[in-house]
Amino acid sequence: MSLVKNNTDIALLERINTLERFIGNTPLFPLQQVFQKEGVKLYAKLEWQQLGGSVKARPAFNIIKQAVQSGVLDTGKKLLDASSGNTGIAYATIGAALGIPVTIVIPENASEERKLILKSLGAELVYTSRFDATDGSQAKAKELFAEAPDEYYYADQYANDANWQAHYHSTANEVLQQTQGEITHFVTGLGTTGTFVGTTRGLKDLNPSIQSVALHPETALHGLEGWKHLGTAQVPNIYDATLADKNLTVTTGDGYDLIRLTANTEGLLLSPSSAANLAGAIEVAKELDHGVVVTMFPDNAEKYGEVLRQIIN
């Protein structure tokens, strides 16, 4: 029996080695109409051009990597965590891939395309109240683990530091690569947090002097789907406040404004978290006379089409 399990141990590792090589490495792509000014380039990562189709690859393969290779994670276990979407898509491909399965628990105001989606990649989906957000199905994921410890290894997004890592150790080096060390801002929403806090600490360890800001949305009642208003929700354990530079607040209207224009002059479809990154990073550029700014497009519009109606409507 000790054989097969170490046999099958070894066999998922493989799996997990050959999944790395489509984690990461995303395209910066220079975005020239939306935005121009004298002295000043505005970047972002097409952070859907990866396995898993968002940003969300890089801290669900890391946490999936950390956790096999600990032994808490194997094949006779369930991955459990809450997502409203985004991060749950990674994790149901990623675990399709490597034949772990995958319970998500959603809220219910979650898109169609996206439970669509994750239906079709095998995951179990468990839906909580819309009125909770994902502070509500964060809490019914830690109440299905305490009920059965030995079926589910909860992965728990919002404190695990697996998140922040994957950016520190990918998303920071590329950043600062492919600008060929130029960048001098970076910025992008805060939502678990683990994109701002990984790329900030990696990119502030290799040079002190660039800036990060975080972009904040302008209620609890917000339309951006993955942000977190933390004035009023849980604010994850992994969330640092001391790393911002500067706090920008976007509203849901700046974001929307941007998705045609971005459509239309830069041939982008992104979708309205992207979109409203955007326009926080136009207002960095803005106050510039000089620098390198750069944020991320965590995915594009495929997984809104009720978003894009309004939009041309």
Second form
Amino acid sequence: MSLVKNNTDIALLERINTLERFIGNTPLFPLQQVFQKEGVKLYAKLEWQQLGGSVKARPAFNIIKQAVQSGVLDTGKKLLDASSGNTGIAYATIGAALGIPVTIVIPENASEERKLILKSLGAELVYTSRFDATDGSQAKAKELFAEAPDEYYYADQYANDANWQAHYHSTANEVLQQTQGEITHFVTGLGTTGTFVGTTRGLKDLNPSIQSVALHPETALHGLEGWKHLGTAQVPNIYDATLADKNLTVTTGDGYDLIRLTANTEGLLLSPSSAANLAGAIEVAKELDHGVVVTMFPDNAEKYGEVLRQIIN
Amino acid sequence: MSKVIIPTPLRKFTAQTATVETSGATVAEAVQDLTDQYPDLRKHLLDDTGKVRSFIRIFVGDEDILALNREETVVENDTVISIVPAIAGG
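Given the form predicted on its own above, I would also like to look at the protein as it appears in the form predicted together with the partner chain.
In what comes next, the whole complex appears, and the chain from above leads the way.
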């Protein structure tokens, strides 16, 4: 029996190694039209160009990899987590490829596009009230896990160190190499906060003079899907507020305006959170005489038909 | 009096009250009354001109007001108005 299990685990680990080639290593795009200033360069990582179509491939893959390696997850358990969409899609993508069943707890008002993608990838969906946002989904996921701990591996992306460590070990190195070590500022918005925490820690370990700027939605209710307003939402356990050299707020309007402009001038059709990251990065870049500013584009506009219709009309 | 259901993220500004009774014949008037009762909500719901921010989703019963008469949608005494937060974080 243990021999069969070992063989299964080895096959699963080999499959994980194969998949790893399709995680991260995203291109760094020079933004030369939406912002121009002598002595200042602005770049963004096109994070949709990896397995699962968003930045969440990195944490989802690392969470699964570490869980399998430590023996708490295999094809006989369901991976369970709360998600606003992208991490769920990344789990479902990787889970499908590895034969690991995935259960995602998601607010009922998630877009139909997201629900369809998740269902197509074979994920089981559990819906929570539209009034409770992802905090309600987290509470439900904890409840499901408490009821059936043998059935599930509860990934808990908001408290799992493998989330930020994914960026510490991949995004930070990529950004430093792709800018030939010239990056001076890293700017990104906060959701689970894994991208900000992991990339900032990684970059500062490599070069302590790099400045890191955290972006927040201006108001509790906003249209920047994926961002959390930490003043009114449950603050993720992995968040470390001391890492930010500066905090800026971005309005939904700032982001939406840039979706249209960036599509027309750079040929990039951005999601609201990518456009909001760009708005924050431009604010940082405007203040500099010399510098190299890098931000993240977590995903493109493919899953945001509703927002696009609102902006284009 | 219509009832406005306050989403969890905004209850910090309503002393944790989940449902607020409001006066007004339309959604716009009900929201105005809501922000008069709880002025800290104003910044989160209304833009500089006093209109409901364009990206905020409001439902009357199960219907999105975008599919009705938007802010001018008529509300009755027993109408339930819901403010729905964005899908946030991860």
